[in-house]
Amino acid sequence: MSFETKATIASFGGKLLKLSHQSSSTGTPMNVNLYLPPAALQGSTKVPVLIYLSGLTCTPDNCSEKGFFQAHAARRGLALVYPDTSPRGADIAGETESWDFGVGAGFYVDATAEPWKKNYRMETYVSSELPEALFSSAEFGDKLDSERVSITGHSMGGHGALTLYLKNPGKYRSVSAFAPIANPVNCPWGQKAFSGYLGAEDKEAWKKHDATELVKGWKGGDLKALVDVGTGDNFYKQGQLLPENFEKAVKEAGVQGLELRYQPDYDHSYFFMASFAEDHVDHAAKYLFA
């Protein structure tokens, strides 16, 4: 699979990339930022790498511009790879009617109802296509190191940081997450986007995309995991993202290895993010290069 790149943008001596590419898993072009760190420029060894998947509404961009993760990443010599959220241009009636369902709103999970099990498959694409094209490609193959990878998110994506993590134990080196929607099954969120995309009838199968109802099966060991909450966040407040949900899910099996932090007054925005980029980098650097 071969990549076009339509910008390249100096950053904190290294090179953010915007790439695209076509998907078999989505049918679609997708769009994907790769930051490339000074060391993966500079040398000839491969650098580890540091999925960011992104909340709502959100695009490769977002958090590239807003989340200052560059600057982190390159002190510590990791490559980021920002996904982008849905499929784009599928075409789907509906898709665009909502801000938190379809376009901007794939969830990280691959769909089985109609219409939309056939383009958005966002799980597949994140986890197995996109990875595996970025370290096959002629390009960047010999920059990535395929064997050390983590993976983080925000919202939305701290939900498919999370349930991704769980699902693949042994995938990625390290888990964390920023305001995640943690127990989707039991928010207005989750219901409305696992209703549309695995069907209202088996709420059986919510579970195997909520990252609450997995840690209680987990068995890989310490979760590596670093979760940040802001307490002024209204999302948190209404009821949407519900982290003390899988705080005692992690107790109750027993599981060792969860941070979680409640951090005073931060909101859901980037600059709740911004704030604790260099915690979140840290913590996965902390593991790659274990």
Given for the second form:
2 protein chains.
Amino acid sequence: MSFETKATIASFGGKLLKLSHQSSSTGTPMNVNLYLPPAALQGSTKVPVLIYLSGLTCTPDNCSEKGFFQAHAARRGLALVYPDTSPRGADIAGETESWDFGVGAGFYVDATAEPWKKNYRMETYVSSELPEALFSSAEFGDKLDSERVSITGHSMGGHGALTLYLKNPGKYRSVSAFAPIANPVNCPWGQKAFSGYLGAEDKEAWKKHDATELVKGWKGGDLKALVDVGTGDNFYKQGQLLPENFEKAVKEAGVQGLELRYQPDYDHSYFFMASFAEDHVDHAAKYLFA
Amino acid sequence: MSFETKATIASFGGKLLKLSHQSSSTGTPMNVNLYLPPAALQGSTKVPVLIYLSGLTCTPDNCSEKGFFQAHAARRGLALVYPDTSPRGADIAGETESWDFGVGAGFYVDATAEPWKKNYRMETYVSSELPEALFSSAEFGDKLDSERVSITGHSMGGHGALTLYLKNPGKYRSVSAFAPIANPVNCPWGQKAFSGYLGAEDKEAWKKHDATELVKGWKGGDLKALVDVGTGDNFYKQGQLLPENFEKAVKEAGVQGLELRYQPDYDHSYFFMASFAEDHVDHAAKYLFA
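Return the structure block for the form predicted in complex with a further copy of the same chain; the form predicted on its own was the one displayed.
Time for the whole complex; same chain goes first.
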């Protein structure tokens, strides 16, 4: 599973690598961006890793260009991994018809329904295949510490970060999210995606990919979770995000360690993320360097 | 000359305003982005202004999204003004045929040749009309200090920043540039643009829009100029930028105050600018708050 390096770009003293590799999970080539901070280029010390999961429609490039994470990852000595949001080129009928389902909208689940289940396996890809491929890479493996990984994400990627964190206690040192789809079984985006990928009938299966449901059974101790939501976010206002439901479930489960912040006037865009990227990188660094 | 506010976006504690107004210089509507830092939203103190001139093909949005000037302008208490790079909608035959001439490529000159001279008057627009409209605006005028203005820019916009600074001693407190087209009369981009806008014959007129030529007659004291060029910049390698010619002219004129830095491996992109935006905002702030 070797990577092809399509571009190497100087950024904040480090290198942003635009990579591509053949994925056994999705059966397609997958693009991924990897940011190596100056600390990873200098000595032989392995740096910890923060995985950033993007939102609907995004590629690895959007947050690499607009999120401002590299500035802070450089300062703190973290690597950043920006996976894609779905397979591309699986050539499934209808996969490009919607912006919120199919291409660009894999929702970080392993599909169980036809015709998606062969290729739309983003949960396995993001939580296992991709990090293992990076950590075992002849080119990057000696720069990345597989024992120190945190996860973050935006919108659909915030859902991905929270659910992968909650499903895999101990796998990630911390989690954070910007405007996450925090209760997808109860919002239109999530219902559409889960109906398609997991089947319309099996609602119990849906709950295994819902942060608000998953946290009810969380046994991993303090959450170590930072979540930001903008009060000017139209998707929040429309009930696509439902952070209140997640917060209520956390409280009712008696779980500690969720810091949920409502940021006045901020919208759903990269302007919002860029403004708080520093806090999220620092949140991850606090646990990655603990 | 009132502005229409098309969007108000929270960014780093301040507000990014996407504005449009009718320009008498260009005879077209012009888009411009204005970033008001937190300091401008809070008290009644006027904040200084840094004008950022974009490169070929760009709109006011590119640097607003990817340049990360807002992070540092927020911290230092500067407003940012992002003008467009040409008129749009002048409806001149051929104006959209090239990416390096016409729409998106006004080169910050007042055209003197037909058919451009009626609309392509970006020098007057950027150096006079736009700032005057902002400073006299009922909505923003009381937040912006017309006495404290600096200028910066990228590529074609670096050319714009340097030439407007050199042509108007005292108008700007400082200047900086990323990968500027520093000697346009001697590079393909500049020769194409000046032939079109100023006429192919009048080479003396070209020199009035060339930083390397203008600095030979500079009488404004120390330059207060910061210039960054990436050594991995393909346009630099191709001889479009020619910063060495500018540096040589500065030295031969006995002018002090140019800090020209070559940044190893950096390219011509916003990744380069984002990486050094902090230095350029701090450079401007040093003089704006002196």
